[in-house]
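Form predicted alone, single chain, as structure tokens, below.
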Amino acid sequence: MKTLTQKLSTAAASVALTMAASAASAEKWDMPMAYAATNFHSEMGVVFADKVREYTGGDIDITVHPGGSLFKGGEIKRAVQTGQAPIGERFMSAHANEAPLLGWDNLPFIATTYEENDKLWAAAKDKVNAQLSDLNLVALYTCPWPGQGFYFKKEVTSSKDTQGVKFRSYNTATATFAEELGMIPVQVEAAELSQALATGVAEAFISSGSTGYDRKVWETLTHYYKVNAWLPRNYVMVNKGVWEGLSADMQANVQKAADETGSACAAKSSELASWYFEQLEANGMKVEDAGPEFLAELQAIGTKMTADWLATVGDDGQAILDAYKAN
């Protein structure tokens, strides 16, 4: 007859074996992300991974790889599409070359606040998700960056001051802005931005205060002009086949984690927006609103860019804007 100690020991061994078997059967997901580990998007990726682990009882174990350490930013979508990674994060408009509809969040001066951006996403969501499905992707959550403004190494009052400047672009919209302002667009990923600025490969760019802070651009640049041209969105995507291979319960648990993380990430973005400007100023940069002449030029370019986008995307694009304006 077993003693109580022996019974407890046997029970503990049984639990350990069960946990080991569960760990062995858990799905291991590598999640590449393009931005530094300290960026709020990457931090929220870790929050999401922790929630997924909790809500699925450890059946899905996500390891986050920030800073382009597993796949570079420009490689992440393809990696997820082809199953090299089951899940990843990228900013949506980076794929507008392949699918112009995905440039919905880069329409200048259409939605310049978090509230307006939320309304625009609500208007675009169904059509965007259909487009992503065609690309073998499923969006789990999205999260906006703070509003986009211009970084320069000199004072800029109009396009007279931007001629020939080498301008870091990250998608078609930013390249178009560069060209319209007489600048030379240069494709540079966020992880490579500091080196590009230090070596003169790029001399200016458009982004939020977050990128400037993360990359310590005050080491090479001097001016930031607040414009709030748009609030681009990152999105966490999963391979469509991987997603459809999950049970309904598992999908629900992962989506719960995604919904909670998306809301928390948007709140964090809004909370940090002004703080980033304070940090840029504290490190010697001049942060101010764009002057009237420069702003008027940017708005005129924005109107043309929206018209060009609508001409390319067609009825789906017009439907998104109509739904947005109706709300």
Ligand code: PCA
The other form holds:
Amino acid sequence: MKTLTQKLSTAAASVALTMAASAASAEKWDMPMAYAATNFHSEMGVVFADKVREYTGGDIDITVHPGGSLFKGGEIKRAVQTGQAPIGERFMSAHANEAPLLGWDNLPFIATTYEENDKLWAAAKDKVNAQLSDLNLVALYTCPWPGQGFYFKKEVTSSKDTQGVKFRSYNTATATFAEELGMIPVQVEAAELSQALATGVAEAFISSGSTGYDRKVWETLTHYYKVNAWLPRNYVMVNKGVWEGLSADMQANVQKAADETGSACAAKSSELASWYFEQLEANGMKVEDAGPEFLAELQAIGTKMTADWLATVGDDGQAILDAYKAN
Ligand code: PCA
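Rather than the form predicted alone that you just supplied, could I have the structure of the form predicted together with pyroglutamic acid (PCA)?
Then the entire complex follows, led off by the chain already shown.
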């Protein structure tokens, strides 16, 4: 008969063997992400990878590649669609040029708080997922950026101050916004933003305090106008074929990790929102609410942009907004 110590060591050996076997058969997933390693979205990507490792017993081993280091931001969706990377993260409304519905979170002044943004996501989710499925993608979790406002290198009180300004846009909607304000849009990834500002390729942009902080934009810019125009989302997507190749159990384990990370990421975003403004101010920037004249112009442009989005997307877009307003 075995002693307790012998039994325990047999058990330990079998656990070790199981772990070795699962490590040998573990799926290794590279996960490209677009934003800085120290940005909360990327940090949450690492939390997600850790949770997936834990909940799948090591069967799926995700390595996060932040800052566009494996694929640049603009290449990540295609890489995941085509299976070059099984999983990745990207700014959802960057895909609105190809699939306008994905601009649901980029409608000015429709959902301007975290709570409203959650409601809007609840209204949009099924249609967004159907659209992503057509693109061979499955969304695992989404996470909002803080509210969007304008960065400039001078005081701006209305569109008379924005004429001819070179404006870094991050999707088609922000390019339209810039044009409506008489600015000249140029699309630049966040990873290349500091350089674009330093070389004069861009001299203004719209974003959250988060990206201004990550890119140390106080080195070139002076003013941030809080507008809270929208809270756009990043999402972690997986290749549909890869996802469908997982057992139901495995899918449930990964989804549990994703649900938990999505909630934690949104909470982190909200917690950091005003801290970012403090950092901009501590580094010499003037952070203030947009003045009434500028704000009224932005709101008028926003109304037009929402109408254009509805005209482009059609019934599905209207259904999202109706469901949002009904709640
Ligand atoms: N930062 C990202 C997207 C939205 C945001 O707040 C960026 O500027 O690229």
